[in-house]
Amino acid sequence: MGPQVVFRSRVLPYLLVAPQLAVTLIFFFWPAAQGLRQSFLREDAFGLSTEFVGFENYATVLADPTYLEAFGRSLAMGALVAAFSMGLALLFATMADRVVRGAHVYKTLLVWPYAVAPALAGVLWFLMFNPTIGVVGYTLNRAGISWNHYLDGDQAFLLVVLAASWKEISYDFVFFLAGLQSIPRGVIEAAAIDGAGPARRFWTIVFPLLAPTSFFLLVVNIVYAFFETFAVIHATTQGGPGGATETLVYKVFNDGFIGLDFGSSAAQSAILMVIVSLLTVAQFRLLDRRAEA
């Protein structure tokens, strides 16, 4: 065993937590406790007066068709954003495991892009798809292709994808590298002896292995499609056309800053709250199921 720190203060310790502890308490719980508060009450439109409709506003969310429709447009944005991100995180990982030299640059430049803002990377590929300004946009209409996710529905839903997407691979790029390096070597070289081809023992051996690092990944890139990709909607499309891009989360703010309807606004944040909750509770439920194993 090794060292172990002891203090001599038994107060010291608790000090030492304090300042982050005061950081959590006050810019995570009372806000969480804030809006949990408000999503039982309703005001009037000049927030002059308060009523407590208990859990009204719950109700009138989850019956609202537009809220559904956000719902189901979260879950499919969720559902392509880990498709896209994790396929090509997985795809650059592998072939960066295989670089003996420029592995470093390699690695680096993958890694570059998860430092980007997200709402500078929606910015980006909102000026590389502008149907007027757009290299990319005009380079598509040029090519008999109609690009133009001003009017269309699913070409700006397949933007902000896109955008959302390439701001992700490289965190999925990361935990994949990790884990392809830390498969043990003999197990890949003992397969190659009895004959199994590259692509076999990928999908037999070194694919397998990474089970628990691809369901964390699918996790995450879920809860970021549902909470982080605010900014990249707000750059590129704005929740439009039409409410065609417009997610769970974009819909809170539509309804609590812009519709000033701040029940139902705190309603569908404690739904969030509850749809993540209930993720990473069964994130960690798998975990550490496959650990004991």
Second form
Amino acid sequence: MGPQVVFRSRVLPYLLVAPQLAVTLIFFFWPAAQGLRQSFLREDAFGLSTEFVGFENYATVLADPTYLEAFGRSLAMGALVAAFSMGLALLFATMADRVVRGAHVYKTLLVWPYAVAPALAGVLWFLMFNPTIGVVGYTLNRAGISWNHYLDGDQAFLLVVLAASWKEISYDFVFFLAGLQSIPRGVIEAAAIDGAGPARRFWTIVFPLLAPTSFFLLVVNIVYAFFETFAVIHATTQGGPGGATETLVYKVFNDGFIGLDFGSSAAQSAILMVIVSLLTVAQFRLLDRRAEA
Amino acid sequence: MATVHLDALFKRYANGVPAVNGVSLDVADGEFIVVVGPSGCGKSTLLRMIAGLETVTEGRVVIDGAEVNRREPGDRDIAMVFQNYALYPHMTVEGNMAYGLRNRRVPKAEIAERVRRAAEILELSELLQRRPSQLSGGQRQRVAMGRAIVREPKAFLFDEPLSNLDAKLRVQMRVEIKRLQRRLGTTAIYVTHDQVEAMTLADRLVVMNGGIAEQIGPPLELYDAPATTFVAGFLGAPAMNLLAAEWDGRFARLASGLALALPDLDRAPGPLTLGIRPEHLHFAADSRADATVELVEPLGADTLVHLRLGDAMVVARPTGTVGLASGDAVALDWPAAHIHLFDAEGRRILWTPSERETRSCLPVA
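Next up, the form predicted together with the partner chain. The previous block was the form predicted alone.
Okay, now the whole complex, with that chain kicking things off.
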């Protein structure tokens, strides 16, 4: 623990945390409470009358096949984004860790995509893959691979995953690099003397020692893929074609703000809230156990 | 078990800084070599070159008759004990010891047997399933040793293995390392900055300074006949008293005005450095006032008496206690047999006075 500050006044500490508390209460707790309340209500499309319906909204949502499909899509997106971005980030971090000359240049360049807004990242990739004017899309079509993510749902989905992963690679890269650099050099050298080649050293020493970092990133990436891909999807496919890229968060938006079914939308939000809570608890549990060991 | 031969080893870093500046050394089979020197003298770099953790700029590292300059650390058949132990934190004690053997595809039954035996020798049998984080410093040190001995390597390399331990444990482990090395008969090269470790462990000592080996030899030989002022000042605590003097053909005149007759010294007049160890600097039963007592430190078995000699400070180390207090004036006795002479470059001057043991270089007023 760092040095502790002792306040003489009893009021000052509360005053100091008040702004942050106010922000949290007004922008997080209040809307969340509103959402929870709304999930038990049914409102007509014009907002003129509301009616308490208990868990009916939840029952409807969970029985809705399109919702369950969106759930599966979100899971798939989480898994794919995590796998893509973590895999590549680990590869880049391992390489950047070995670079001696110009290491800063590599590191800076690899971190840049993180500064790009998700919506822009999405638009960027969509332009590149555009079947008529995109560099990649045009090339693919010329090469005989039919590419049109405006029509092909799977291709649209893959593109959203790519755009989302590309941005997340930077984030994962930073953490993996920090993780790699915190592994004592002596341990790697000891393994070298113990007769382990580079590949074996990586899999038996480096990778296991990165496990806490990897788990942290896994949770962060899944949360990212669940929630923050909204901007990417909204700026590009808007859930299409034919709902192929409609994830849970996008469905919340669609049902609520487009479909004006506030009750259902709120119930979906509540379910998402539960998922995030579970992920966070799991993460803290594991980090605690690591800290004790 | 093997010989290690270093042939004019050089290490220069990319920025041109030389770390090791031409060190040659022949280590006999089963010999315990200690490389000692102040921090930054290149001793660790030297060891890391032998291990293969640093590339060799120039020269040859030969282990068991074969040049290993270009071999990977894992292919040199050496084992190394690191200062911070460098245990694998995610493996058990058993896993740590077995790792090197597994990498070399030793049969499982043999691994188990070797680990069992090593654990027995090092009293780790009860701890085999623990992780390094659950061990004390001394136990971790033992695991690091265990990891080295299960390999049955051609040579052990030690990089300041005891400097992270507390004083008491350090003495205990020092004895254990020596005993283990004798028992296994494995060639060992041990790097340290601690001169007590160096003196007690070594069959032969290498004193390094500024990237070169100042002197190589048995510890007591280096202690009794240091080849340079650096070695003279580095070995022994408190250090040897080194005094600048001017040789005029008959007397060595110190800055304080004291003149010492150096019998049979055949040498042209010029500057020299005169050295005498604290335990050899005696008090004379004279009424002369050669020096003033500045500080008396009683240690029980002996006493350290800090003396002012003109502008210079010297330390005497009489046994037992002495009835001296700061401010007292004392006369000093300089036994010729224990006076070391060095030239202006700090190199030892050969000087064998006749009647060595009896005569004293009495100061001349």
